[in-house]
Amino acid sequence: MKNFLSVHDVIDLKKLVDLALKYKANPYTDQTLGRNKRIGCLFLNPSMRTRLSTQIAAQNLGMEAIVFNVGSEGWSLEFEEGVVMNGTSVEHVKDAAPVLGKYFDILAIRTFPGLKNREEDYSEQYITEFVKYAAIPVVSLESATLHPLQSLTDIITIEEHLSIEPVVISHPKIVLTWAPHIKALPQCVANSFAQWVTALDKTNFVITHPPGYELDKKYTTGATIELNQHQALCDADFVYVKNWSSYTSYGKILSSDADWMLTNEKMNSTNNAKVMHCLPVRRNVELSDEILDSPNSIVTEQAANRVWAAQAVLSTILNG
């Protein structure tokens, strides 16, 4: 694995999941693999779980992790080709990235969409330019359209729970349900989760949302789209709750219908489903207290698995 930007960079998904679970059982089994290696973690927007879990994963492998917040600690970067830099940007990625490639062995980058221009965001220019000019492996800590480390974590968590279920579920029903929110959020997590679940090729995957919240079809091919949330939740084994803004009316909030918040009453039609969320979560807006604090909620476990997902990815890259 040269880079880790999406599920398409993964040669063997099952092998990667198994490696993550091996690290969960024994975090320090490869603690010398990254000796004398450095990972640079560049954040163009805030982070908590992604930042901390990646640092811990790197340290478990013996790597030194250096975190740099680009917006507050460094020069503002320019990404446009052939631009006359007489504005607010001080340094071009063509000059910054090659230097970072000399400082580090792996570069991990977190960017965020502007939610103003769909073509611009979906071009993935920021992370693509770092890949182009850094000349070292690049790991996405979230980009404008995808969040692969989160999605790998989600798959790890689902596979782990399937292995401990008293009754074997060969084709679990997994539901991604839209939830209300007070602000416009990107489609990154929803896109990415859909991409990774469909890559499993052994699930009944349903996406449910109000009209107007359809995701880019290149991520949802193979999924069933159901606009009736109650129908979608029937017999679900896993329910992933996430808000996203409109893709077609890009970045817009078309609905804030509180009836889409998941509750215990809605869970009655599921197969005693496990409830997932990538966090942070706005309680009693996206998810009710009764769900988040119930035995069905696995969001804390899901977040804890972020370490093992990152460790498996870094290990695979280090092993070349």
Given for the second form:
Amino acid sequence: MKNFLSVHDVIDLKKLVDLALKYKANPYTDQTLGRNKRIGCLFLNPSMRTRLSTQIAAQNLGMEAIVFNVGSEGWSLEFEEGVVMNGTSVEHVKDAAPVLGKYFDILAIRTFPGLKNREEDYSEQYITEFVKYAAIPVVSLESATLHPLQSLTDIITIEEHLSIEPVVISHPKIVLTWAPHIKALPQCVANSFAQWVTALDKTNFVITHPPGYELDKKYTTGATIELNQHQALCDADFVYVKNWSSYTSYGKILSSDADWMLTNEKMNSTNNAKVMHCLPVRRNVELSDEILDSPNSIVTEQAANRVWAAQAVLSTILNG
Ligand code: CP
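Let's compare: the form predicted alone is above, so bring in the form predicted together with phosphoric acid mono(formamide)ester.
So here's everything in the complex, that chain up top.
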């Protein structure tokens, strides 16, 4: 694996999941793999889980991790070709990225979309330009449209749960349900979850959302879209709750209908489903207390698995 930007960079998904679970069972099994290697983690946005789990994962492999809050502490970067840089940008990516490529062995980057211009956000210019000019492997810590380390974690968590279920579930029903939020959030987690789940064999994958929240079809091909949330939740084994802003009316909040929040009553029609969320979550807006504090919620365990997902990705790149 050269870069880790989406599921398409993964050669063998099952092998990657197994590797992550191997690290969960024995975190230090490859503790010299990253010796004398360095990962630079560039953050343009806040983060708790992604930042800390990536640092821990690197450390477990004996690798040094240096975090650079480039969004608040770095020079503002220019991405346009041939531009006269007499504005606010101080440095061109063509000059900055190669320097980082010399300082580090792997570069990891977190950016968010602006949610103003769909074409611009979906071009993934920021991460693409770093891939082009850094000349070292690049790992997405969440980009404008995808969050692959989160999605790998989600798959690991689902596979882990399926392996400990007392009854074999051969075709798990996995439901991604939209939830209300007070802010316009990116589509990244939903796009990415859809992309990774549809890459799995033998799942019944359903996405439910209010009208106007259709995701980009390139991520949802293979999923069933069901606009009736009650119908979607019937017999679900896993319910993934997430808000996203509209893709079609780009970046807009079209609904804040509190009826879309998951409650215990709605869970009655599921197959005692496990409830997932990438966190951070706004309690009693996006997800109710009664669900988050119930035994059905596996959100903490899911977030804990971020370490093993990151460790599996970093070790695969180091071995590559
Ligand atoms: N899920 C996730 O990416 O969390 P952070 O924003 O805290 O990194």
